[in-house]
Structures are given as structure tokens and as C-alpha cells.
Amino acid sequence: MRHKLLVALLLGACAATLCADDWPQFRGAQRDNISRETGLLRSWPEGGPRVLWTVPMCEGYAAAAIHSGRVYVNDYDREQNEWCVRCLALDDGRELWRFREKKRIRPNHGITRTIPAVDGKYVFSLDPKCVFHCLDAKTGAETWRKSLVHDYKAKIPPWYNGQCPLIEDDRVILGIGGDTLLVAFDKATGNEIWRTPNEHKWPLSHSSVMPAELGGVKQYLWCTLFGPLGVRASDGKLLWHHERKFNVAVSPSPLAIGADRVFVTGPYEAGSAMIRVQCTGDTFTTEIIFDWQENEWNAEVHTPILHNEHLFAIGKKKRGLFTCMNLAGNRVWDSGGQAAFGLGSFVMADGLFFVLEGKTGMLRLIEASTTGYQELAHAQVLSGHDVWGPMALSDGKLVLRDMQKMVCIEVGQPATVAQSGADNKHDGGS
């Protein structure tokens, strides 16, 4: 009885205060763009959330991964022509280490655009020219590397690499292109666990690999310019491919819906589709459930969030409305008349959406409702054009960026020990 009471008290304390969660890779620990943190603020003061630190960054969209109080981010030093991976302290933004490599990269809609993956021991980062680096998470020393171009005959996609690595258990998984579709590398050594042959020579684009279980089989989903596909997680066997052509690039990742559906969307005239993936014996087949053409709805950059049997995302049409859709393909609500977000990013936590306006840097706090758009607060936290980089949330701190800087703001309960200065800026950026 005493043990049960203690557990209840601990759970109650956790519900009343902040419960922290790491954000170790693209779209968070579970790759769903949802943080499990609780105790976040549901209103902001007049001046907006407290700014804990600001750090200069090279122009781009490369966003943060957060693990054990450390922020890991890809960057570029234009003066030295050096590609960098930087490790910052989450509390105050001070730089703990920096990995550097000479690499000339010209601006092309920004220079950096991807997120490292971190497990506390290793940092995995795919640079703009498709060299894959494994670094020591504590020191930044390089442990191993692979070149997708030289080792697998891949081609660097337009606007450089846009893919973020996926880490799971003992492995890190990448989509490749060239003579190989996907590879699972052993995290510690870089040795291949398996590789998937690329018989059709489907090229590398910007979509990132996603974990799923479809038809009772654990698999990895990926999308090329010729459509989504599934690869068996145990041995890399290609299980299925659904033909759907994308023009120039595809950035959003395939999103598994339940045990037998996959939602895909993409830029330009790609539209969106819900695909049923079925398994009979050892054979997988696909069929369209619904198909939204270019004049209906599509997301250009960011993968939707699945929450309470609804999809939430910023659509391309009408200046980027934040939209709620049910799984039957019907629009439930959007932010029309209240806010437009361009190509901004979004993240969910504690029943809330944090959504960025891509053309202004305005951050809006929105109720995670399936019945209507309800804004709770807004604040001007970033500025300039093309504020497209994803966000990361850990320990009540939201890390986000524009084309010049990375900012950390306090969206959880204030720390018990006050930080020194509400806007603690650090030089040493590139």
C-alpha cells in the first residue's frame, strides 16, 4: 500500500511539473514529431517566452538534435570553407566542441538543411555532399565515415543532401540511391548489417527513412522520385513499391498509418495519397485509398503529424494554412482567416502545437484539437525569410532557427535557478 502511494505521489508530481524528454533525431525519439514532455506553458507573457540563448548560424535550415542536455547541429563556416558539426550546451548555448572539415559548398536555397542523429555515444551526420560521418558524442572525434557518392555511386540531389539519418537499436539506416536503395550500418563500426540492391536505379532525393510495422512485418519506409517503398528491417529485402512520380524533389517522408496504410505527400504538383499496403503470405501489394491531386492538398517540406486519428500539417495552397484532416481524406479545419504559415515547421507536445510562420518567424501556440483552430498565444521569436527549419523540444526548452541564428526559448515551467540574462548571446558562430 505504501509503495502504491509513493508511485501515485511521484506520478502526480510529474503531471504537475515538467517531465523532460530527449529529441535525439529528426522528428524526435519516435520519429513522429511529438514530444512526450508535459507541464508546458499554455500561455505566454506579453513579450513572448523567455529567450535563454541565441547563437549565430550559417544560412540554412539545419536544426537541432538534443540528447542529455546537449544540442547537436550541422553548420558551415563560410570564411574557412569548413563544414561543421557543433555541440552546444542546452542550458546556455555555449559551444562544447566542433567537428570541422574543409568542404566548399555554395549557397543554394541555404547551405545546411539536415539534422544529426544521436544516441548519447555517437553522433551521425550526413553532410551536404553526401558524406556520412560518425562522431564521438562527447568529444566530436570522427569514428568512421562513408561516402554515398564514392562507395555507392549515389548522386548528390538538387539543393544538396536533405536526408536525416535514422537510428534504431544497434544500427543507423540511410537511403542511398546509386547502386543501393537502403543500407543499415552497425553504429559502432560502420560495417554493413545489410544493403538493399537498387535494381531500378531510383535516385536519392530529400526524404528521410521512417520506421513502420505493416502487415505484421517490421520495415523501413522511404520515398524516391518514383514513389514510396518498404524494406524489411531484418534483412533489407524490398517488400513493396508503389509507383508515384515526384517532380524534381520529394522532401516529406512516408508516414505509416496503423497496420496497413501509408500517407505520402510532396512538393510542386505531387498532391497526396493514402495507400493501403497489404500482406498475403510473403507477398505485399498496394492500392490507393484516396488521392488528392495538385488542386486539393499537399505539403511541400514537412511531414504531417498523426494525432488522434487525424493528420496535421501545413499545406502548400493558400499561403500555407495549418490544416487538420481525418483519415478518410476530408479536411476538418484549417487556419484560414487567422494565420498563414508559408513553409514553416511545426511540432507537438502536451496537447499543443508549436507552429512557425515561414515568412515572418512568428511562433504560434495552437490547441491540438480535432474540432477547430484555437490559438492560445503567439510571439515574434525569429525573423527574416525562409524560416523553414524544424524545431526540437527538450527539458521545457524549444530550440528553433532562422537563416542567421539558433534560438532557445523557455516553453516549460521556469527553471528553479534563474539563468544569467534573459537573452544570453554567444559568439563563435560561423
Given for the second form:
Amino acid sequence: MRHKLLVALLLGACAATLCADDWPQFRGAQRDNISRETGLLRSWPEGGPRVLWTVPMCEGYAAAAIHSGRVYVNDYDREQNEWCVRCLALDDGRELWRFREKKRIRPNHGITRTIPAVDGKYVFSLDPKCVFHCLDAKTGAETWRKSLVHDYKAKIPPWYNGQCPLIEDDRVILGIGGDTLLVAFDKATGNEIWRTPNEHKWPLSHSSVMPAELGGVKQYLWCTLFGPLGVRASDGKLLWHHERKFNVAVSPSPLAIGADRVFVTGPYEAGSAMIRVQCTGDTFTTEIIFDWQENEWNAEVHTPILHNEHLFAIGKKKRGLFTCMNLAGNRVWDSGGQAAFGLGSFVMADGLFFVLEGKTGMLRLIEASTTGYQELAHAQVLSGHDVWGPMALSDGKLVLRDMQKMVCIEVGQPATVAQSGADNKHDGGS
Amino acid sequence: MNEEPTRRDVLGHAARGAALLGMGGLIGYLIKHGSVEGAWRINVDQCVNSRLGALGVDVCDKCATTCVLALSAVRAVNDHAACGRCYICPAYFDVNSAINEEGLPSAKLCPRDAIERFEIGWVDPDDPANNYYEYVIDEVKCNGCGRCVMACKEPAGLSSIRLEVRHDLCLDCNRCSIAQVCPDDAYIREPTT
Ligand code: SF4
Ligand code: SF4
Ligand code: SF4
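Can you return the structure of this protein in the form predicted together with its partner chain rather than the form predicted alone?
The complete assembly is shown below, putting the previous chain first.
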């Protein structure tokens, strides 16, 4: 009896907080772009996975966070000049609430970007003009806000904000620019837990803050145009910075490799680098393991996935080959001769990669292998150009988008009660 | 109502712009030659500088260096309606140069400083990095070296800049020296009637 009670309590706790199958923020619960879901389909029915719903979206790349059966996505209403955060039901795509704010955003390689972070109680979203909103996850009412421009003297980057907030425990962490490098806010109040001064005035980048433990110290990694850095999680102290030049913008985020390495890559011929980060006593030092200054390989937009001691990502060259590299930086295989993905996105789950062709919206299912490119299925799920938005996976449902719409497809075992996707075409978009 | 142009507007302008650009060249040719037999044209889908997918390769400057004219008859042309009007245009800035205190690349790409930039449209004082800019090519300075064309190509650019043979300048040689060396067979002779 006591045992049953414990199980019930644990299940209750799971329902109230984070479940393993949620996708609560950019790159998922563990920020590694890997879903822990299992039992996914390894082949797809004729015509592709079943479409559960389709919702129109303003043109852009803003993508989904999913928590407790709800999808949270940034959007824009061009008729009203309103920036929005929308909450949709994961089951059928119906809109549950929408937060709106007048904001004039110009089309500039799409209008919408980034992914909110959700913990079931609050939704956090940094809008295109760098105002940070905390919303009630149930109703969409705003709880608190900060302006990076007015409160921290940050400059809005070209192509607007590209950063996705990081939530951990009681806090939400942002890279800032201006007079402050990073801030940890108390999720409930918006009060600062700590802030890191920005002595060198490094500008706000499009990269997102990543959690890591390097040299035995829990820290947050970030990357600006002047190179990657690590800040101590407990108090915001800047532990290290590795001076490295990036060009124009840094969109991918720094990726911790094990306990002592960081991989960085960037657009505009910036190449990639593997940096060793070591701690001796209280002092952190960095050294280059390899640095492709001649742009031997780079990713323009998306951060690689670390899996089985290998890096997987879409490289810029040759129209975007999905590439597997070992940690010494050697190419193991790529999709050359089979498929090219442009600036498309990718996500991993259950030993599989879902990889989107950025120029066509073709979705390819690829074995997560370190020995070769092996495609298991493909389907024309989306269409058009610039299909660059990241994907989110929860409860066997993959949520993805092109420039016009968000689509939810069934990639897990079919639901026992079949629903027709044709019945779930919503027109409440912008 | 949003007054920013829609994609359809842009494409409509682009089509009209392309038609006007093409007519401009042809009218120039007719004025100069008074007959319509054939004319040299650059196939932008063949030219390595504008061909999509040709990334990480060297710029071809043969149009600039092999024309018999002292200043080549080839020019870069920006189709403004198709341009992204970005704050950081990779055809205008040398995006590999050091970042200055404003967060911008410190050097320009064009070796002849032939591209000028003008702020256009509504300006948000809090957000200078997302204003629109027009990039205008000074045809007196441009020699068709192709660097800006290579940079204005996906994924960074929108292919709004391309090389064109200026028929009002071209001597219409029977054996065009550029056509003989073009490594991509992009320099083609087309009937003008
Ligand atoms: S790269 Fe091309 S499309 Fe983009 S702003 Fe420059 S000229 Fe315009
Ligand atoms: S073609 Fe060469 S000279 Fe002409 S504008 Fe472009 S970079 Fe300058
Ligand atoms: S010679 Fe041919 S490839 Fe080279 S710039 Fe001229 S048209 Fe392009």
C-alpha cells in the first residue's frame, strides 16, 4: 500500500513538473538536442508520418517548446504589428491563449525566431527587440519583464534577437551584452540572483547560454563575436574567456565536450574550434586543440549534437551535408551524394536523427550511426525555402515548421484512437 | 497595417527590376550598334560567382582582368527590390575583417570602393542594426571583379547582385577575350532579335 502511494506521489510530481518526454526549451530538457523518448517508428507509412495538425504561422524560424501537452511558440501578427507568444494544445493544435504586444518587426530573413523556455508554471521569451517576458504558463498573463536595451544598455543585434533563454532549477539565465555579460534571474520574481559585469563590452550575440561542468565547476557557457566564455553557475563569476574571432554573428551555441573541452562553430567563414578548458586551483586556462581558421568546416546556424563521442551537424559547404566527425575533428562520414540539407535543422531520439532539408522541407530519418549515412525513410512533410526552424519532440509527436506553418506529425507508435489530421487544420494564425 | 513590403511585393519588384535592367542593356546596344544580331551575356546560373552552391571557392575575376577595354564592359548590378537591405551586408563589408567598436566589420569588401550604402525607410532609434539599407554600385568605379557577387549568395545573401555585360560599353568583339577564358562557359552569345 505504502509502495503504491509512493508511485502515485511520484507520478503526481512528474505531472506537476518536468517529465522526461517534455521538450521544455531550446535543444530540449538537457539542452543537448536529444529526446529521451523511445519506441519511435523506424520506418514510415506510405506518404509519410500521419499529420496530426497544421497551424499557420508568420514567416520565420520560431520553433516549439513543449511542456505537459502544451506547445509554446513565438509568432507575429503582420496585420496588427503584434509580436505574440502562442500556447497550443499538443494533441490537436487548438490555440489555448496568446500573449500580444505591439512591436514593429521588419522582415529580414524571416520575421520570427527563437524558442521560449517553459517549466510548467512560467513561460520565458526574449522578444525580437530584446525585451524579456515572463508569462504565466496557464493563462499567458505577463508576470514580469526586463528590457535588455533599457535595463542593461544592450544593443539589439542585426536580424533581431536570436537567443533562447536557459532555465535551470529556480533561475532563468540570459546572455546580455551592454553593461552586463550574463544574468541569472529568479524565475518567480525577476530579481537578479547574480550578474556578470561586461568589462570588455562584448555585444549581445545570437548564441544561447549552455550549461556545462568543466574542471569540476558547474558553469554557463556563452559565445560572443570575441569568443567563448564560462561563468560560474553559483555566483556569476567569469571563469575563463578564450579570445577567438567570429564574423558578423554567432548563431550556434558553445558545446561542452566531456569535462574539459568546448566546441565552437560559427557562420560567415568563421570555421570551428575545439578548445581545452582546464582548472588548476582557482584558475582556468584555455588552449586550442584544433582551430579551423581556414573554414575547413563550419555550421552556419545550428549547434552540433554530441553522441557516442562524435559530433553530428549540418556543415555549410556543398549545400549542407549532414556530417559525423570524431572528437579529433576528422570527418567520419557525411551525406554527400545522398542528400544536402542547406541550413535545415536536426534532432536526435531513440537512436535516430530527424534531419530537415532547409531548401525543400523534406524530412529524412537517419540511423544515428558513427559508421555511415544510412537513411531509413523520408517524407515531404514541409515545403518551400528557408525551412530552418528547430524541431521539438514530445509524446511521439514531432513539431516542426516551414515559413508558413507549424505541423505536428506522429513519429511514435500510432495513437489507439485515430485522429484525422485533416480535421485539425487551424486558421487562427497570423 | 504593416507598411513593410511583403515577399510578393519584393518578387513583383524584382521581376520588374530585372526586366528594366535587361531592357537598359539592350537599348544601349541598339543605340550603339544600330542593328540586332547578337550580344554577349553572362549566364548567372553558370558563372561561378553567382552560381548557387558554389561556396568556399575562389572568386573568378576574369571578367575584370581579360576584357580588351581598360575598364571592363562588365559591371556588378544590384537589383534593389530583391536585396535583403541588411545592416551587415556581406557584399559591402569584408565580414572576415576585425570587428570595430560598433560591432561592425572594420573593412569593406569591394577593392575599388564602388559600393555606397544609404539608410532607407523608417528608423527605430533603439534599433539601428535592423534598419534597412540600400546598396548602390557606382558603375564608374566598378570593374566587374565579382567579389560582391560571390558574397551576395545564399546562405548569407539573396543573390540580388549579379554581373552584367554593359552593351553600351561592350565593343562586341567577334572573339570576346572574356568568353575565351571563362572557366565556366558562362559568357554566351545570344541573338538580340
Ligand atoms: S548580401 Fe546581397 S541581398 Fe544581402 S543586403 Fe547585401 S546586396 Fe542585398
Ligand atoms: S564587382 Fe568588384 S569592383 Fe564591382 S562593385 Fe563588386 S566588388 Fe566592387
Ligand atoms: S569569366 Fe565567366 S566565371 Fe569568371 S566572372 Fe566572368 S562570367 Fe563569371
